[in-house]
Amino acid sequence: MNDSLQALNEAILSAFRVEELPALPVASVEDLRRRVSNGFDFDRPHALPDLIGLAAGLLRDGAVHTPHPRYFGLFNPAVTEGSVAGDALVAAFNPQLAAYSHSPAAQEIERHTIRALASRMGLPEATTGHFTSGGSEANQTAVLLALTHHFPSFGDDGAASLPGAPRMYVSELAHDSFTKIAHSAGIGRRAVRKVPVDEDLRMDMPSLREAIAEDRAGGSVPFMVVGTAGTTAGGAIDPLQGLALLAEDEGLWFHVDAAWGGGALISERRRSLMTGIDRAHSVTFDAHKWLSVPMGAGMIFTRHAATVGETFRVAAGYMPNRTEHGLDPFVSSLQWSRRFTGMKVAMSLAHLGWDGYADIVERQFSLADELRERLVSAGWIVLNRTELPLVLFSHPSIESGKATFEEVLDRVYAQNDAWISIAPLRPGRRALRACITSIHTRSEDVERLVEICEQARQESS
């Protein structure tokens, strides 16, 4: 056991030195397959320290290192020490969170954490919520809550009982999980109406009003509007306050997908960016994004506790007797057996505190401002207007056709010292995308990214 723990400790410490590694995989697929096949031979036992070394080597050589300080990618950050410690404790104790009576300590830690974050959002004291596998499950929960709330017959009789084709409204740059969710909920992909965005890539309010009126006139039944607080592609924040008022006027469920952008609420200076989120019927937030905890740690918050109970009600004679401490998780969420997800979030929040996290958030805002300034100084064009730390950019040589986004990106990757991506702005318009995601990113990393991009562009032109 001691040898195994020492090997595990060394592997974890090496992972925390990720800045010493290349940003992208260095092993070929053929090499990885050979190492996996030879190392994970299930026909005989192997020494655990050797397996730990093998696994660490594979993860080191065969991954885009999302914790890397020059990973400017898709909201997959470096992880805090407190969150890793919390996750390790959960793995060892392995509590089961389906029923309150099996894990009251874990349940109370999660409820305490949910209440603290709900308060940060300005949601009412009676707000309920729970941890999910990620933002997609949280958004799916929100859609099911909205359907159950708006159509009382839906839970028992399904979509066939609805008075017309259901419609939900998202911006054309909203997360595409809603398309999958509509399919899995049985209302069909066409239930999702994608609303055009304005010049700031935010949902266009006149277009939304027009779409709702058009659907009602055609016999469809609007039931939900989704505002995104930090779109994946461009970091735009939909007009949450306006959406809240419109939803109230139209009798619609208002959901805010703040999976990434909700992290701005940690900083008192940035809270005004999310004005209107406190009026939402439900909110999605992912701790494995801006709170920098290990994957996955989504959360769903709602002010409608009774709707939660109705949406997930089920009778199971083999489950432990219910307690007076509230709904058991298996009757208040999509999941049944569930990992103790909240521990890593609670540990990290307690270790760093609100002020520690606010410092991280503010530093990332400042680094994004620095990135914009350095890009413009080097002749690049910043294409999005958002205060969030996500930058979309292009260059005159790309705009004129002398180089392509793909050519530049390929040469960025060839240097294996940073990771960025290509993202859509709107139909027919794209950009290079860089997001400040890692808690380890510093000014020198931003400077290096601009150098890499400029070299890649020059080689492509």
Contents of the next structure:
Number of protein chains: 2
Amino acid sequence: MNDSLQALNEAILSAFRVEELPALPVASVEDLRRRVSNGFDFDRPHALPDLIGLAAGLLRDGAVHTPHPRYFGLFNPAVTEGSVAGDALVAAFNPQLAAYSHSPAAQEIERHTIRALASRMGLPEATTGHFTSGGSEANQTAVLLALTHHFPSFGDDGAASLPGAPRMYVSELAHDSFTKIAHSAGIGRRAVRKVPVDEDLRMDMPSLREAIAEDRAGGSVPFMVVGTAGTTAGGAIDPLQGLALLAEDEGLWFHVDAAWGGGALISERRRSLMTGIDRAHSVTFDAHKWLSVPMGAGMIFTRHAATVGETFRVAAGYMPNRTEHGLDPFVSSLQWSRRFTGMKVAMSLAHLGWDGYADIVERQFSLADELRERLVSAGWIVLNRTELPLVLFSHPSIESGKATFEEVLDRVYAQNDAWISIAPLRPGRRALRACITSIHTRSEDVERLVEICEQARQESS
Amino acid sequence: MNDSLQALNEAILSAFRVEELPALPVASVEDLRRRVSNGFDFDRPHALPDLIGLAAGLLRDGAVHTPHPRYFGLFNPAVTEGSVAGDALVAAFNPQLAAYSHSPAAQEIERHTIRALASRMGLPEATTGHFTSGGSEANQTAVLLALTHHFPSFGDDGAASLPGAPRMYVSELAHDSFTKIAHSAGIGRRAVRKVPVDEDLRMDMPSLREAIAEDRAGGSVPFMVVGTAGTTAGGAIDPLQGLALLAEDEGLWFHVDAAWGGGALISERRRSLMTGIDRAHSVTFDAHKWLSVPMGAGMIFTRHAATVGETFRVAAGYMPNRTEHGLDPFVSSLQWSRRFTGMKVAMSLAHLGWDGYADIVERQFSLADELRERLVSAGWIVLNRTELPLVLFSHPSIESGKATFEEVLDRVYAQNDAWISIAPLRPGRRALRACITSIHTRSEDVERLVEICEQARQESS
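So the form predicted on its own is up there; where is the form predicted together with a further copy of the same chain?
Complete assembly follows, chain above in first position.
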């Protein structure tokens, strides 16, 4: 086992030297397939140190390196040392998190962490929460809580028993998981009403009011409104305070999807961006985004603990007894047995402290400001007005049709020194997208990104 | 970082010496809470090696040790070295598994592993599959696939659009996740018909036929039948071949929940126990049960790839383009971004090989036979007739009311040298339950368990 641990240490250290690597995969799919089928031959045993070397090599040669300092990507983070250590410990001890009595230490570490984050959000003392596989499961949990809370017959008799077609409201730039979730929750994809956005890409309140009124007039039953705090494509924050008031007036469940943007709460200077989140019935937050821990570490918070118990109730005779310490996780979440996800979050928070995280968050805000300035100085156009570190941009030569986004992107990828993407600014209108998402990103990386984009554009024009 | 890796190595090695520890938690909840709130103080930074020591100490003192050789428990495994190494690598490199183009190496490793396991199940070449957070998500995926396949309007218009109340059939000893899932899928808990079991605790086929006929006559719409291959409480295997034929006759989706029992397929001597699984429309299998990898590593297999694409379809403009290598995972699973779960499974399979796993599986079958014999020799009664390594037992002095299951169990726990549980044999009839679930369990552990139980019983009578 010592040889294996030595090999593992070397591989982990190499993962933390990712800046020495190209940002994108260098091996062809054919090459990867060959190495996988030769190396992972299950018909005979292989020495573990060899396998670790093989696996690390595949991960080095066959991935977009999300921990890379010039990965300006999809909120997939570089990971902190504390979170990797926590995750490795969890793998080795493998505690079972379905029943409190099986893993009291793990349960207490998760509760401590959930409470600390709920308090950071300004949610009331009685808020409960739990870890999920990611933002999709957290958002799905929110939809199920809202349906179960709003419609007493939903749990036993399903969507067919509701007094009309259920309707939920999201911005047209909300995460597309909500459409999948409506399918999965048996209310149908048509239950999701996509509300137009205003010029700042935020949900348009008059349009929302109109949609609700129209639905009610048509016999449908509105039950939920979702505010996105940091849209994936453009980093917009829906008007959370206005949505909280409207939800109260209309008797709707108010959910905030702060999967990414919620990280801004950690900075005292930036937390006001999230004002209104404290009035939500439920909140989604992903630690594997702005808290820079390995995937997956979603969380769902809610002030309606009784609804959680109602939604996930079961009676399983072979499970340990319920505990005086609250509901066992298997009767309060979609999952049953699950990984001890909270450990990596707790380890990372304790290692860096709130201030350490605030430094990261504030640096990323500043780097985005720097990126916007550098792009504009180099003749580019910034197309979104969010304060969050997500920049949508274009160039006059693209706008005039001399080059396309795809041509520029292909050349950026060909240089293989940074990763950005193309995103919809609004339906039918696209832009290049760069998000400051790695804890390793520094000013020189932002400077280099602008050089790379400018070179790619010049070659495309 | 080197000090942290040193501390991590020591902690991981200590996790692999779990047999030196008591099986159950030794710290009180109050003590754990105090250590957690003092140690995980997020208001200041802490040195990582100290935190690792603190965390490992909490995990040692505050958990039922599922890797313990005398954990005869709930299918939560001791973990293999290869799987811990794989999981730690994944944490450090943190590849993103939503889009093929982001992580081609990871995607190819997962496909290779899924195909190898599908082939082991005898499923056709065209079978697709993916990793899930666990068995609950896999079973939920199966229910959604069945609904989407059976009812063309389900996806867009939900359960309210169906031609009658949907009905699915499970044995009364099937996993209780199906009831939660019916709630979550918007078809309502009443959609789950629990079919009585025969004297071998297997789904009773005449009762199933009767239930379907009764439902059809009443205007309900049967759409799915679930065969459990290894029930949680009693280790029974439903008549899979009979269910396959019946499902074909009745035009129902046939799902096999082989979350635990599917592991028997790895042994050439035992694989015939699962005959009929090759005819399933979908199969659930959990690598974090009998394949002894850290939680969570569920899998769903299906021969209906097109239905997968239909169920989870989305259009997200900011995601990389779809690939020529198949559907991107974010459009073919409930999750979106997710952890690279397949790595720990592939590493462990490659390290031990099929034969290494077959040795484990066959040893566990033999140890269960030995446990049954030793119990009977010591005057106990074995109450279930499964071949799988799961023993339900009682004693004449319990049957006659001189002692209770609870009294015996409390004394077993007080000795703190083994973990077993109480499970329902059938509704209203309980038993003590011991499952051979740890790769570290040997003959002397089985012998010791019988001694522990006998001592506990004598003290209870």
